[in-house]
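Only one chain is shown below, in structure tokens, and it's the form predicted on its own.
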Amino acid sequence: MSRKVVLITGASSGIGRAAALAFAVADYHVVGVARRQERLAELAEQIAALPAPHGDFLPITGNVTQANDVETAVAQALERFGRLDIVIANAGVGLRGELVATSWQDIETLLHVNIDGVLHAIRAAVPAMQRSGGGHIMIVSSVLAAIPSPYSACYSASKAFISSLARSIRVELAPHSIHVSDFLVGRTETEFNQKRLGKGERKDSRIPNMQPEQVAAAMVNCARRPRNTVVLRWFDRLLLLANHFFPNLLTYLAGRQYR
């Protein structure tokens, strides 16, 4: 009862699975939420099979587009372990291609999922760790919140409005010693890119990858050391500096990246 709780959605596969392992590496209890029983039954062995001391694993089937889930993985996660001290939203879907010819069903999954999802996840943890005296919320975003992303208009915009609401927040929630901090992360290579919505398509790039046990090991630094905006790599960092005095030009070169 002693560890702290982390509640991670889309914990089944990309970088919520490389958190749950990293947590659970770190002596942290981990919920994992997701859609995919199977894929959370496979990390719970592995898991499970990791090397003691390590904290324990508990799968929740459900879908963060509806409030009812996330608050039952809430409530689950406090009948189980008696607290919550971090939530991860982290569960997201990707769109491309020109946003007139994009399907509105498309326009509308991920707005559910990246906008909506965030919302559950925060609306349903935030009286559970008032009642435990503080806590942190992880918010996953993007780069691209902050860039203009021609051909992924929709996906860009979505980053922008949960980094826009984390920023927000924090100054809500810091009475409540509910720390939020704003994850601005970089292509990984995870499944997510073969997932994305949409028809449009990338040529080659020499953007680099990188993986995602990277970003989860910062989300372990930043529970341990909190953070309000997280940027992993260098070359992010660029990246954000180079839209800062050159606008014009990385719109330019982010639009010849799609066909």
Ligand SMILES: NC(=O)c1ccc[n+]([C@@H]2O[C@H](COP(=O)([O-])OP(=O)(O)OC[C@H]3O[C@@H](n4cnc5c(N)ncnc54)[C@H](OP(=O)(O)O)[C@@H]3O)[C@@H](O)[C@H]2O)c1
The other form holds:
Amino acid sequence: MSRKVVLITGASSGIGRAAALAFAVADYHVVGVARRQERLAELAEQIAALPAPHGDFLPITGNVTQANDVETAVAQALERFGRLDIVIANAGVGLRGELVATSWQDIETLLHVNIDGVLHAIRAAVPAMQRSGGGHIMIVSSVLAAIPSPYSACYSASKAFISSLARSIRVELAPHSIHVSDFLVGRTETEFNQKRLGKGERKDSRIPNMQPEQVAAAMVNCARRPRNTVVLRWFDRLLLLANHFFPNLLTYLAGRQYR
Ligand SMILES: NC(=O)c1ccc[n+]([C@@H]2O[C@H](COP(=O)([O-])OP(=O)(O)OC[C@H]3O[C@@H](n4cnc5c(N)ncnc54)[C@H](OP(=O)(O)O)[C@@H]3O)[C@@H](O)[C@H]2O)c1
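Beyond the form predicted on its own, can we have the form predicted together with the named molecule?
Full assembly next; the chain just shown is listed first.
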């Protein structure tokens, strides 16, 4: 049987990069999309040097805000590997600051990457998955999808958008044998915090961050045993449980982290 193929947006760093390595080790062919070509080239070298057996890596320089770039990535995946089984809509940026004090440019960038980017990946991948007989969409959302956060309002709203999308399209795509998983990720040690738009880095929490490799391992497990919603840490499960009973308190506490 030919190897399964996974396309990952935002594969040049953090969770996407760790996922590319984890899927290659698990013997999937991986298509990695991001803007930083040199980072993708480094990753390609690292995957090529893995002990056999491992999947191949196809790096594709592209911007997820451009539908054409994502469509081209899917077309190249099909040309090279002949199928597409999984898409991980992972590329994303953060934004910190009061809504009215944030530049429109930053807000627009966030919405284009976190919302348009996810829509482009799904819309490009679904026809290819249908041709491959089914598939799996993994959406990289955040615990802040469920806990709207002051001083990061547009970010949490963008994640609420994609988590809502995941729930709706799960039903639409089930007849096509395409499963949709929503990853409610908590704080993870990546470049994300330093690259956050607006006021930039947020203050440290006393709870240790997850490592991107933990999220990547959960994605490989989810590919083997599909789940609707994935929450990785006990701490995040506790937050979501508390949010169920005391939503305003949790939003207040989230605001203290981002202020
Ligand atoms: N780290 C956390 O604490 C945390 C918590 C919850 C959820 N998440 C979510 O996890 C996902 C991955 O974030 P991360 O933590 O791994 O951060 P990261 O290390 O900053 O990675 C972000 C990735 O997105 C890519 N990207 C950004 N804009 C893009 C664009 N316009 N086109 C194509 N690729 C683009 C970046 O690549 P290029 O710059 O090379 O294009 C990079 O590969 C995001 O959706 C984030 O919201 C992260």
